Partner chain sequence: MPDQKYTVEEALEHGVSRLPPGKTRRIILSFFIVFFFILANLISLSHYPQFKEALLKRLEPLAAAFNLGQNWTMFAPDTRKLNFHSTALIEFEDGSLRLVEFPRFDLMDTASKFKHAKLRKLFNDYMVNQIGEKYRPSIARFYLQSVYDRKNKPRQLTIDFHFRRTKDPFEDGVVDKRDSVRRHLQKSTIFIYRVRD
Amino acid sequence: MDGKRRVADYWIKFWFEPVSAYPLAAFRVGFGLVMMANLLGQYLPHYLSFYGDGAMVSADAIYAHRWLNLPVFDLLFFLPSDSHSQLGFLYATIFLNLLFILGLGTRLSTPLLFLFLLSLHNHCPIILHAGDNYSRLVLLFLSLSGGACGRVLSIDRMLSKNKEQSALIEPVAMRMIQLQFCFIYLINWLYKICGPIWLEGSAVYYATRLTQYWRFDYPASLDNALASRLLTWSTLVVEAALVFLLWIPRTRNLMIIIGISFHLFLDLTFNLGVFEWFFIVTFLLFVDGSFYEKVFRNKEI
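How about the structure of this chain only, in the form predicted on its own?
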């Protein structure tokens, strides 16, 4: 019974014991900035090519072949299909994201941003990348946090009449994002080890042949079998380690550094838009709250 009791106590502590609000708030700011880069840099320039009357693939065709006429949450469905209305919806999403970054009306702006983003994704899912899917899940979890992500580092905090409000939160939303983050690494790792090119060590060689993603010409050394094997197998080691070692206090800081370096290297070598940056900012959730409290000590944010 003692063992069961300890497991139950740990489970309750993991999900509900109050923790510093700073990691979640720092993540909110970083995540929102990456989202803004995604909306302004990737959606806005080509928006009318995929939304509205001039879309290369009509919404009706997407609904008929992707959603099979099932009920789908899509606020764009209720708007006129002209370019002004369609662009207005995107600008509204950008505005909500700005409120989210600033932490203004976080309890309301966060779920609204999720619903607007969900509508954009459901209206034209053919343009989505994995970072879009991840961002949608993150906003869903944050929407259920009851404004906890805006408890500090926010305009809400500055405008609060209760300046002595605790900077502690229940970590449910934060834990959901952390678990989802590690689950993605786990699934990617399992998928990789089921394929022969990862086990034999040639995966990186083939990846560097995808010229459409090149940022620059790769050095000839990557054509070397030994270099390919080392990079391929080290990728498997890093991804497996991130699943487990981020949760262990002794190894957490090292894994944060390794994880950020890993994604920075991928972003440097492969042009995948903001995909890698959604993962980079998630490491902010694993930084100990005491670090943020030292940085922002005696500041009403």
Second form
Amino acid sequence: MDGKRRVADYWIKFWFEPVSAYPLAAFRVGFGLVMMANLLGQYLPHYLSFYGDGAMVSADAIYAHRWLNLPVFDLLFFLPSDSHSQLGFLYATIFLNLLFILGLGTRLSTPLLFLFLLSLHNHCPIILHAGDNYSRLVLLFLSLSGGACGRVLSIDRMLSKNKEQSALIEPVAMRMIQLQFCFIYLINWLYKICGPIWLEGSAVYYATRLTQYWRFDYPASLDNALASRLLTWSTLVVEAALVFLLWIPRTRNLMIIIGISFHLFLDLTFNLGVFEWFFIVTFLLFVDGSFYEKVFRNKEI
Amino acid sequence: MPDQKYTVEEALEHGVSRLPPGKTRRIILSFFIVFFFILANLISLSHYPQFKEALLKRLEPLAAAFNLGQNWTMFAPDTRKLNFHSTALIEFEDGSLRLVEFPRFDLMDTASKFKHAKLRKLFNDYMVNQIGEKYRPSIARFYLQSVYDRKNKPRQLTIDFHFRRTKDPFEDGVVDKRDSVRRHLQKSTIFIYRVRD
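Moving from the form predicted on its own, what structure would you give for the form predicted in complex with the partner chain?
Every chain and every other molecule in the complex is listed next, the one we just looked at coming first.
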């Protein structure tokens, strides 16, 4: 009986005990900025080729082949199919993302942003990369937070009549993002250890030969089998460590530094859109609330 | 008198601004959390060949409604062991030919790679693989319309896949240097689209 009670208490403590609002708010700002880079830098240039009148792959073909004619949520189907209306939808999404970054009307702008992004993704899923899929999940969780992500570091806070309002929030959304983040490492790690190239140590060698992902020149000194083995196995160790050690207070800060360095190195080596940046900003959620409180103390934002 | 640690002003600094969640709300949220993580991670695992048949069909309706689909298999369990680019050869009524090269990320600068990232998914991941072969007719029609001329109509579009396999460092005993992997000397035709008269 005691054991069950302890599990229940731990569950309530983990998911519902109030925590500092700063980590989630800092994450909101960072995540919103990466989203903005994605919307303006990657969606906008080719938007009409995928969403406009006479798109490269028609919405009907996608609905039939990708969604197997199952019901999907897509606000774009309610709009006229002309290019102006479709482009207007993207601008509306960008505007909502701006409100989200600034923390204005967060309680409403966050779920709206999620629904708009969900529509963009469902309408043309054949252009989505892993960063898009991650951003959709994150916005789903933030939508459930009832505006908690805009409690501080926001215009909502500056406009609030109750300036003394507490900077504590219920952490459900934050915990879901943290857990999802670690699940991604775990799932990816499980797939990796099932693959012979990861066990024999050639995965980094093969991955760094893929010319479509090249960003900057890989140091020539690493262009050999020994370096490939060491980097492959180190990747497995780092990813496994990130699943568990981010949750342990004694190792958390070290893992944040290792995790950010790991993704920066990946971002310099591989061109994977904004995926690495979504992951880098997620580490902000693991930084202790007291750190932010020291930084933002007396700033009324 | 209960323990009173703070004055009202101090309590406002420390207490939660909303009432703590009630028991019913906690239970509902807890169910959602458990349901979501079981569903989402089953979907993630459903990309593994052994689970694909069993899981994907059952989960598809749920995953489609809110696009809960997840696929975290970057470079895993295996990765592509070849480099490639693809081209479309368009044949016109008068016998003339026009060659179109689909976007080549290996030849772009960093800014262009960022700007055109959405094209990579379609042309490099979908179009050339089995998963995206059903979209090839739509892509073919898009390109044929873009070169349409009433006086000299396009008759056929052929998509060719040009590739070069990466050498296996353990079997072949040779490491492919990065500057040697750009020349895609092997070719295979993957799709032909004929325009109806």
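All of these numbers come straight from a predicted model, not from anything done at the bench. Positions refer to the first chain, counted from 1. Each form is matched to the other, and the largest set of C-alpha atoms that superpose within 1.5 Å is called the rigid core.
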Once the two forms are fitted on their core, CA shift of A8 between these two forms in Å
2.4
